[in-house]
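Next comes just one chain, in C-alpha cells: the form predicted on its own.
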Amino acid sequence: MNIVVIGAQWGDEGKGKIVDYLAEGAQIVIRFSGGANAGHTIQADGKTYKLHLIPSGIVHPDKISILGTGMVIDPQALFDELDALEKQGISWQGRLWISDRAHLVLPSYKALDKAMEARRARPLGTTGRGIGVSYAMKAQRDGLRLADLYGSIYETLSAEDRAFLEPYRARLKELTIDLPTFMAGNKSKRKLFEGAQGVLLDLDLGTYPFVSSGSSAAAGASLGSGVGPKELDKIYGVFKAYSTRVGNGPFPSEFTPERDGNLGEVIRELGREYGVTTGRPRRCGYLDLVALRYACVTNSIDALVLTHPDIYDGFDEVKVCVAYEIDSERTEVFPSSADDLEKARPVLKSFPGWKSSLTECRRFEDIPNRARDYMSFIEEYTGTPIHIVSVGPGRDQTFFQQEPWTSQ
C-alpha cells in the first residue's frame, strides 16, 4: 500500500503534521520534492519538532525516511537539521537515506537566487535559498547531484564550492542509496510519499511564474522517489478552512481591508499563520473551492484532509469562494493567466457558524451539524470526499472517516 500526501493550496496546509499521523502506519516515508525552503510543523510527546528537508516520519522512532531524486539538498542545512534533530532525542542513524540522483544547492547557488530575484520586474517572493536555482541548473543539465560526488564532474567545479563540499562527501556517501533499486527490493513495504509547497505552486500546474520550482503535485511522488504511477494507490489532498500564501502572485480570495475589515489579522494570529521557514506572515483569505477543486481534478485526488476548521469555531458565519468574477463575468474555472488571476474577484457563498469547540472532537461523529454541513458542501463542490480531519496539533486531535491504509 503507498499513499501520496500533496497539498492542495499554496503550501502551508499541514502537511506535515498529517504525514506524521499517516506514518503511523507506514514502514518508509519518503519526501519527493522541494528544498529546505518547505517548512513542516510536528508536535509529538510535548516536544514541537520544525522540519525543512528531512521527511515528517523521522519523529517515528521505527520508520525509515528518505530524502528522494526530485529534492534539491543543501548539505549544510541537511547537516544542521540532523544535529538539531539529534539535540531533540530524534536518532536517525541507520534509517535516514538519500537518493543519489538527488541534486545538490551549491552557495553560489544562493547568491545568483538573490541577484536574480532583485532583477526581477516582477519579483516572485521567493526565499532566495537557492532552490529555483538549484532545479534551473538540473535542467540545464549543469547541476550536480550526489552521484557526482565522487568522480570526474567534481573536479570540474570551482575551488570555492569544492571547498565548501568537502567536509560533507564523505558523510553523504554513507547516507547514499540508489533508489529506485532500494524501492524495488521493499516493494511489499507501506510507503508513505510526502511532498513539498502545494499543487497551486507547482511549476506545470501552478499559478505559473509565481510557482515554485519542483513538482509539488501527485506525479512527482513517481519522478521523485523512484517508482512507476501505477504503483500509487491513494493519494490524499491536505487543504485548510481556509486560504494562505506566502510571497508575491496571484490570490484571488484574499481578505482586503475594505470587503473584510481585520478579518485577515485575526485568521493570520488565530492560526499562527508564519512562515515556519521564514518568519513571513502569510497572505491569508476565504477557502478557494474553485482552487480546490482543480487541485482535485488535476491531480486525480482520492481523498481531502481537512485542517484548521476549529479557527472558525468562535464566528457568526464562514464564507467560501465558490466562483470568480473576471471582467463582470463570473466562472467556475481556474484560469491559467496570472493576469486573470490577479483580476479575479471572489463570489462567496455564507454559512451559519457553529459556535462550538472543534478541538474537543475526536471522530467524525463529535463534528456538530453545522461544521458537518459546511464540510459535505464542500465535499459535493469538489467531488472528493473528505476522509481526514484535523482540530488541533496535537496528534490525537486528528481522526478519519475512512481508515487510511486500506485499498477502499
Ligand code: IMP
Second form
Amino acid sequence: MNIVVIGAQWGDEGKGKIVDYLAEGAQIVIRFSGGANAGHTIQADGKTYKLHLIPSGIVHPDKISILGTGMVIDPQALFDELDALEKQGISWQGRLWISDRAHLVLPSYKALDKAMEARRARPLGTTGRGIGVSYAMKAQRDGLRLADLYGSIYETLSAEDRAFLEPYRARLKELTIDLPTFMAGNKSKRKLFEGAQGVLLDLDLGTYPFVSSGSSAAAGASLGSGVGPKELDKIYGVFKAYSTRVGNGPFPSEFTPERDGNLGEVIRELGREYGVTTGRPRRCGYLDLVALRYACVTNSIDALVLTHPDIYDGFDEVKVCVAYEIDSERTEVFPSSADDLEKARPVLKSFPGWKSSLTECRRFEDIPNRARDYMSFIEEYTGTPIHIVSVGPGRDQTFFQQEPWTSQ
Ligand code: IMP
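Now the other one: the form predicted in complex with the named molecule, given that the block above is the form predicted on its own.
Below is the entire complex, every chain and molecule, led by the chain shown above.
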C-alpha cells in the first residue's frame, strides 16, 4: 500500500511530524520533490531533528529512506545534514538511497538564484538555495543528474563546478539507485511518499509566480518517485488551524493590524512560526477554507490532517475564511491571478472558542464538542474528512479517526 502526504497550504503545516507518525507503519519513505529549501522538524525520543533534504522517515532505524527523482539536491547540504544526523546518533548507511535521475544543485545556481531575486521588480522571497535555477536548468535540458556524474555530460562542466563536485562524486555514486526498478521490486511494501512545501507553492497549482519550482502537489509523488499515478492509494493533506506563508506573494486571509490587532504576533509566538531553513518570521493569517477546498479538489485528497488546533485553546472565538470579496464581488472560487488574490478580502465566519486544553487529548473522543463543531464545519466545507489530528509536538499527541494503513 502507498500513502502520500502533502502540505495543503503554503508549506510548514507540520508534515515532518505527520510523516514521522505514519512512518511507523511504513517500510520505505520517499521524499519526492523540493530540495534544501524545505525544513521539517521532528521531535522523537527527547531529541529535536531539523531536516531539509532527508526524508523524515530517517529517524526510524528500521526504515529505508529515498531521495526521489523530483528532488534537486545540493551535495554539500546533503552530507552536512547526514553528518549532523550521525552526531545525533542516527545511522543511515545501508538504508538511504538517492534516485540517479534526481538533479544536483551547483554553487553557481545558488549565486544566480540570489542575483535574479535582487533584480526582480517583484521579488519572490526565495530561500536562496538555488531551487528555481536547478528546476529551470532541468527544464532547459542543461541540468546535471546524479546519473551523469561520470561521463560525457560531466566533462562539459566548468572547472569550478568540477572542483566543487570532486569530493562528493564517489560518495554520491555509492548512494544512487535506479528508482523505477527499485520501486517495481518493492511493489508489495508499504511506502510513504513525503511531499515538501505545499499545494499553494506548487509550480502548476500554486499562487504563480509566488511559488517554488518543484511539484509539491500529490501528482508530483508519481513522477517524482518513478511510479505510475494508479499506485497512489491514499492521499493525506496536512493543514494548520491557521495559515502561514514565508516569503512574498498574495495571502488573502493574512492578519492585518487594522482588522485583527496583534493577532498576527500572538499566533506567531504561540505557534513558534519562524522558518526552519531561513529563520524568517512567518506571515500568519486565518485558516483559509477557499484555498483548502481548492487543495482538496485539485489533489484528490482522501483525508485531511489537522495540526496546531491547540493554538486556539485560550481563545474566546475562532474565525475561518469562508469566501473572498474581490472588487466587491463575493466568491468561493480560488483565483488563478496573483493580482486578484492580492485584492481578495477574507469573508470570516466565527466559532465560539472551546476554552480547554486540546494538548491533553489522546483520542478523537477526547476532543471537546466546540472544537468538534469547528472541525465538522471544515469537513463539510471542503467535502473531505479529517482523519488525523495533532495537538502538540510529541508522538503521542497525534491520533487518528481511522487507521491510516488501511485501504479505505
Ligand atoms: P524557493 O523554493 O527558494 O525558490 O522559494 C520560493 C518560495 O517558496 C518562497 O516564498 C519561499 O519562502 C517558499 N518556500 C520554499 N520552501 C518552503 C518551505 O519548505 N516552507 C515554506 N515556504 C517555502
